[in-house]
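The form predicted on its own is given below as one chain in structure tokens.
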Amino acid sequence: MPKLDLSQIATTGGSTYPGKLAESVEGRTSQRLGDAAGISQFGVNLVHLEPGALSSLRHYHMEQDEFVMVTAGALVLVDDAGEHEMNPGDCAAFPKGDANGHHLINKSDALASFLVIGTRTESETAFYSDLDMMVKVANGAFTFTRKDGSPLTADQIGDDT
């Protein structure tokens, strides 16, 4: 495929997180570069974080490898070892099954972006390091539960209803 024209690839926001947890990633948008290129074996996304935005809740994957590279601005990687400054060209890798919960935060006052590349699998299980929550993904559906598989409660997802 020829060179991708980023201006022609839709930028989307939103989250699959339940209840008010979805608010935790406001200010995050992404462009699905791999999909635009017709790539099917792995995902490639360019993620943009507004000042103060999180890439996700801290998590780790059981079936999918994940690789990130900062492309613009300054970000902070938060993982089990602490906080790590990330600047353009800096990379981090998270092999499947490694229980090192991670996410990126834009603590600067300017837009920052990073490339994320990950395995595409038919199913996935991920755990959230700072919450009693896991997600199972199958056939494009996301099912969030407690880590033991029991239902989430309204107070766990910040839902007042």
The other form holds:
2 protein chains.
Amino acid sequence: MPKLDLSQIATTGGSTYPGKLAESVEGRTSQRLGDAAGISQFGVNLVHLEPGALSSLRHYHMEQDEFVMVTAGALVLVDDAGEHEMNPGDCAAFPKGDANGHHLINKSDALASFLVIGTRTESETAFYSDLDMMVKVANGAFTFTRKDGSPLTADQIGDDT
Amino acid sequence: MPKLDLSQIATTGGSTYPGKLAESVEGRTSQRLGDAAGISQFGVNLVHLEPGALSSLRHYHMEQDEFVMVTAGALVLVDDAGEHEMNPGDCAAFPKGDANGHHLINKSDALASFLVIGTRTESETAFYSDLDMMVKVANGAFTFTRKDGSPLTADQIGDDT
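Same protein, different state: after the form predicted on its own, show the form predicted in complex with another copy of the chain.
Full complex below, order starting with the chain above.
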């Protein structure tokens, strides 16, 4: 059945970020619409942000194009140029390799949602604009390091156990 | 600038369908959001359908996943299972190779719009469910034939010049 029943698609939280960085995306949940529908060439997620929540740490992708459309509520797009209001129907796109790190923040007092599409590639590297951190993705595994490839430090991720 | 100003993105009509078949998508216009934003791995179009207009002839893709979300107005998704109402926020997806031909029809008396995402591949074949027609796409050129590869006939496309 091509038409999706969004009420039947699981809403999941959590983060792949290491240590305390995972706390930065508390209040973010996602519905994996593309996976539910059986498409595989690009991912389609409907992301829900509670007041105060972030879509991600500010980042840019080296291999994957990304496109977002706000579907409900009000969000703020933050990139190298500053802050941009995003209301339902507003769109933004992030070509692979463009080193303009971006994320969305819900600065309102109501839930907000956006649709995000990203290419699926075998590997990926993404850089974080406001941290000395990058991630390499291969075979579904995420490896976070500093931008020179060395391990993240305890003061970065708060994991001193 | 990642955020798109939709008012500045051209709205274009027209069709690649041969002969009189092009008339079947009169009342359909599109804004090529992905192209305007410089992304290339998948296409993102915002399509506007006047009352009575079709998104396309009913078809399915062999190599390209496709995803749609209705953004304004009311549309009807037609597939092999029948008709399905689609309102703003409703989504549907069409995995490559799934022979369930589909299109959207605006049966309302107001303009309706939807966002459509499709993978960009070097080549593509699509089949039309309600006609003896297929299209092969290579290097940006569209070649329409009957499903056995033979030329379309004048009675199919009304081009008897």
